[in-house]
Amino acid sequence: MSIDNYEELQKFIDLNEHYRTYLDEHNNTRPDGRKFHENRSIQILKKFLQHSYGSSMIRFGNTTVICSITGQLAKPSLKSLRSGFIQTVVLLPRTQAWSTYGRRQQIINENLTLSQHLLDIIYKSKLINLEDLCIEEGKWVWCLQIDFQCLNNDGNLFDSCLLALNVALHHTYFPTVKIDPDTQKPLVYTKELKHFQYNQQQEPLCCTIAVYEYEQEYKYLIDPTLEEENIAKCILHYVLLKNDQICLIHKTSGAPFSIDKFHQCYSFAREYILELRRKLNQ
């Protein structure tokens, strides 16, 4: 590994010390030039994939995520004859996941955890009604497959995935399905598309905050990079609905938090998510 300058050497040896040194020399500024409560540039590309029902690509700085929505015909569960299914899968870059065995297992666990969190948010926010996935009661339903492929992970995956999901859903079109009266088999008409109906009044979006301890005080870093996530005392995730109602608050183990600090971080999250909504509706 080549080390070009002293700053890169310091980051390689002790990332925490690098951040402390930088904050001593630059008041309220992070090493990438942003203020503590400033997010990276956000780029949104709609209808990114040709052969999916809905798709999007989102870039938060160097973090790049593709969301793809597809569907398969399935038989409904006997417990609910009118309800379809939803599956979510998050995949990190293979080059990152297969570096060493220990790191590989950790990333696999992170993938599973993030996939489950996203599925829980879809259910809890009632973003998608499972009965809207019914084609014919007791016979055929849609199994909705939502895949998140991370092309580059530089932190803040949670925010990126949820924004990508909302953008993709807004441009999702399903083929028309009719049941053959003779054979009772489904006939799929790929040229007759209809817009997928979901609950646009919910629109859950996430704000990730890295809590960093500096001079016995907590600094709250909005839209953290991967480096900032690695040195954080803890990570906070605030998921808010369209009316600013809290859908989820998740905190990793670490620094203890008072109610006042949770309220303070909520105000940061609300302002940040308001900006995400502006981007989403452009």
Given for the second form:
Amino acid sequence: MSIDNYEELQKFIDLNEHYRTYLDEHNNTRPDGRKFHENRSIQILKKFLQHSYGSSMIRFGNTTVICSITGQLAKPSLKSLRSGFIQTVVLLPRTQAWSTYGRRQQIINENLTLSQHLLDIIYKSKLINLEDLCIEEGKWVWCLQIDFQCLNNDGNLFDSCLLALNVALHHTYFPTVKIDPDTQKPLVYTKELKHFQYNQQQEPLCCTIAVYEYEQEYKYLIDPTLEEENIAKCILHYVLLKNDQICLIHKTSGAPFSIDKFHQCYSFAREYILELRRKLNQ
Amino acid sequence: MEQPDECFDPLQFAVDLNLSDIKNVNLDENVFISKGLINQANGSSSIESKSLITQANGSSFIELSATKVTCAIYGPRETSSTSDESYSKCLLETSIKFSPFARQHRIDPLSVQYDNDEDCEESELCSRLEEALLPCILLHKYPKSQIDIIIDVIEDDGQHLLSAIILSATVALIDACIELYDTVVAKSLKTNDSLFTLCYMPNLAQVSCIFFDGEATPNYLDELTDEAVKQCQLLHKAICKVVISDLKSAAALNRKIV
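Please supply the corresponding structure for the form predicted together with the partner chain (the preceding block corresponds to the form predicted on its own).
Starting with the chain above, the whole complex follows.
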């Protein structure tokens, strides 16, 4: 990160001051030119990778995330003979370890919590039915491996990972597997691909809101960049399903929140996610 | 949620894989070099920097037919090493990592890799990259510092990996404004079972190094060298085009702000 001009020098010395002086001069805009409720430009790329069953790449401004879905065969556990398995792994860029803002410990935990959140969302919103992953009851099931590789972290990983997941699932093709009745071994036909069945009605999408305290009142910054996430008092994640029902709310500590503030944020989240869905279905 | 005890790769049980199928060699390989990903303007008012990895001093993204590689360069920065070498010139640290979806078989990112594992492909690629780049960087200009080159292999199609890595490192070095004698352009040629990679410095007309795996007669190696040098010159033109257009757009942007 090079310090080329006065603005970047100010950011390097004290990010908070920089934001405060910018908000003093310009009302209702953030340093990168957006209004508080505006999101960054989104680019979606489908079928990005060769070797995976489904893949996508999402760019929210500078944040770039690649999602890849592959499958492996496994024997089901004895507790539930019909369910398959899902594993989500989020990989943050190794380059983050050398950033000036990053504290190594914080970064290492962030991707684990993100992986677990994504797994929870898939499971709780019944986006992928574990029974759909069954090939033959008690013998062979699919173990879905969902890998997220973040190429650049400029804030708002949660939104981009979830959007990438939705786009990738839409275009996932699995090879057909039949069980050989004599040897009980699976026969994989890699040329015969069929579309992966998942619950398309539930489209969980996330809205990340960073709460910034300015002149005794809270400013809600939607789709925060990495700098905004660092200076924010607290960060809210709202995950909504297609019928606007709340799937997950996650709030980090820092700013005391009353119930009406939650309702206010919910309305922001709803509008934002509506726009995301329009983008997704284009 | 439960996790399975053991996972099997479905390719083990594949019935209709044609291993003797020689894939059609795609003669017009697509080359895509960029320092950032192309930003399709959709009317937003935000000013977005075009670099791929914003925290790094220099970054690049290279796509050679199906191989995709990103590179980030941090440096020159203070070195923690106190060896005698570091007092007179810059240290080069390279790190290459494969994504889990880079190849047919998924590479588990959570499995621990021990450093003294002999057949570690990543460390072999690292040492090859260092060999290729050492002749071209002006190391004596950055004493007591180190340059970190971090490479992520997004996808690997078997043939172009080493050349994509070296190209991406070159473009990222240019983006990071580190002084170079010349750009290093690498080209891989695959014939039957042997892989030939040549690293060439076009302006100095010098070959920085050659890597070869396989069987060939010396005459055949000469032919391969000539062919690779010709193709390296084409690649060099592509790199120049990207660098110059990037510089022009950066100058235009600066003019707008000032």
